[in-house]
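As a starting point, one isolated chain is supplied in structure tokens, in the form predicted alone.
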Amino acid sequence: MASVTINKAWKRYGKIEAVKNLSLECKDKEFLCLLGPSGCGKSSTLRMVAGLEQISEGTISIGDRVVNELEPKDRDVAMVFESYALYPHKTVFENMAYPLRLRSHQYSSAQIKERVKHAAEILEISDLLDRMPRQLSGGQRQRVAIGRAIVRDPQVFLMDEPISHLDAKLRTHMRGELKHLHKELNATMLYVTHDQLEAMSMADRIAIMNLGVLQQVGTPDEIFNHPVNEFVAGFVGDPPMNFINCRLEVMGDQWYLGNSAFKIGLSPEMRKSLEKNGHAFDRSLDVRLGVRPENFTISAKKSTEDSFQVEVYVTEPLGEDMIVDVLLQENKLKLKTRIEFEPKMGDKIWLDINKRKMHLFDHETTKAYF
């Protein structure tokens, strides 16, 4: 296996800049997810690594080799696409064996048979080798496509949304299978997805992109709990983070956050974090407060001096949990809570925010304060 290093890479399609000055490393034997919305440049990045797209500027290295000028077949990578791309007239065995038959001077028939057999055992499809693709389910076809990549024993696996077209139950199953496969193969995997749940549940690290620009690279925990800007904070999490326009005010040694609807005293930990990062304010400042839906406490009456009142807009029961949409002046907030009492549409309820879980963002740059 080998690392993949992207250094100051650009991809231009005419005047359109799909990838902008991207520097990123997928470490040896790492599972790295490229995550972002449609059109953010993640698939273009993967295709540049594979050699299916010419890099416009910068360098891409696999191991210690710069591969900018190498043909795809010479890069020692295997790519799994969203579409299965199986040959309908070939059996499962022949589909998996095909990449090796193209290199018949390197592999004997016995070696090809052994490699296909081994990959089939890993993917638990040994009993399907004599079937045709039309006789397989969607999940089985995807396993065959992955098996075709495994038999090549490449330095790097490249996966472009390989399970996005499967139904929800099968996607959940395949997430676990792919994570297990990565550990079993001890492989380097660069995986593209727009589904934050896929990235959060499978990846060692996540690289989030937007409009061709890398936003943040980190572990799932770092991405979720310490987003560097509003885009990352809002993109990761389901339901997404709530954002509220506020003012940060300093009154002597007391710090407050709020607007005309509420006023919250900042915790000592948050004050220390702000001061540690150079944000020692002597005046009021416009900020954006970010709170994840699960970090509100809902009650029928005022419970603390920081409690504030909202109106229930709609409720969505989800078994043990409930999503509650509430109105706070011009804001519509989504809350996620255990069902302890059932608020009704139009009810007035009280909220408290977990101060240890609050996020603050610059009103203009959208960057996180800490």
Ligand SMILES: Nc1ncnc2c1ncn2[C@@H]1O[C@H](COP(=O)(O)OP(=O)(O)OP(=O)(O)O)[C@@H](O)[C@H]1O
The other form holds:
Amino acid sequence: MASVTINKAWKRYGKIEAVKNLSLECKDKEFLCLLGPSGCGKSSTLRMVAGLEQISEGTISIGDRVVNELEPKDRDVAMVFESYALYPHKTVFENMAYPLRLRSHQYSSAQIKERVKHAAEILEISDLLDRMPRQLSGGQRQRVAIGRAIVRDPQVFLMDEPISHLDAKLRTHMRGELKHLHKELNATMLYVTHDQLEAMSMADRIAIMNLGVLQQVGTPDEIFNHPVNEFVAGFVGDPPMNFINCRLEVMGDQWYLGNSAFKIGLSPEMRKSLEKNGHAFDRSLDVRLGVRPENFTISAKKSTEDSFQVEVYVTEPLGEDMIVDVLLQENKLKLKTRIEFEPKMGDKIWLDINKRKMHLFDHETTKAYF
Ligand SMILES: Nc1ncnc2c1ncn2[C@@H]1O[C@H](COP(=O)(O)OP(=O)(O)OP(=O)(O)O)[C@@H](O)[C@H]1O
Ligand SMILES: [Mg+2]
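Requested next: the structure of the form predicted together with the named molecule (the form predicted alone having been shown above).
Every component of the complex follows; first up is the chain already shown.
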């Protein structure tokens, strides 16, 4: 196996800059997810690594070999796309054997049989080898496509939204399967998805892109708990983080955060972390407050000095939890809470913010203060 190193890479299609100055390393045996909204340059990046697109500028290395000029077949990568095409007139066995047959000088037919058998065992499709693709379910077909990629034992797997088209239940199942497969194969995996839940649940590290630009690379925990900017903060988490325009005010040795609808005191720890990062304010400052839906406490009465009142817009019970949409002046916030009491539309309820879990962003640059 090997690492993939992307160094200052650009992808231009005429005037369109799909990938801008991307530097990123997928380490040996790592499961790295490229995550971002539609059109952010994920597939372009993957296709450059695979050799299916020219690299406009910069270098891509697999192991310590620069591959810019290498043909796809010489890069020792295997790719699985969303729209995998199985050969409809070949059996599952022959579909999986195909990449090996293309290299028949390298593999004897006994070796081909052995490799297909082994891949089929890993993917638990041994009993499907004689079937035709039309006789398979979507998930089974998808496993055959993966089987076709793993028979060769490539250095690197490149997967572009391989399970996006499956139904929700099968997708959840395949997430676990792919993660298990990654460990079993001891493989380097570069995996593209626009689904944050997929990335959060499978990846060792996640690289988030927006508009062709890398935003942050980190473990799922770092991305979720320490997003570097508003884009990352808003992209992971479901329902997404709430953002509220606020003003940070220093009054004597008290620091407050709020707007005309609420005002909360900042803890000494928060002030320290703001100051540690070089943000020593001696006056007021416009900021954006970010709070995830699960980091509010709801009560029927005012419970702390910082509690503030909101109006219930709608509730969405989800079994154990409930999503509550509330109005804080012109802001609509989404809260996620255990069902303890179900507020009614139009009710006034009180909120507290879990201050240890809140985020502050620069009003203009959208960068996180801590
Ligand atoms: N062959 C092409 N010619 C011109 N523009 C292209 C081409 N391929 C992609 N683009 C553009 O480059 C940008 C990035 O596309 P890319 O396919 O890499 O995005 P993506 O992140 O994979 O999106 P999605 O999640 O929708 O698959 C988009 O603006 C897209 O329209
Ligand atoms: Mg794509």
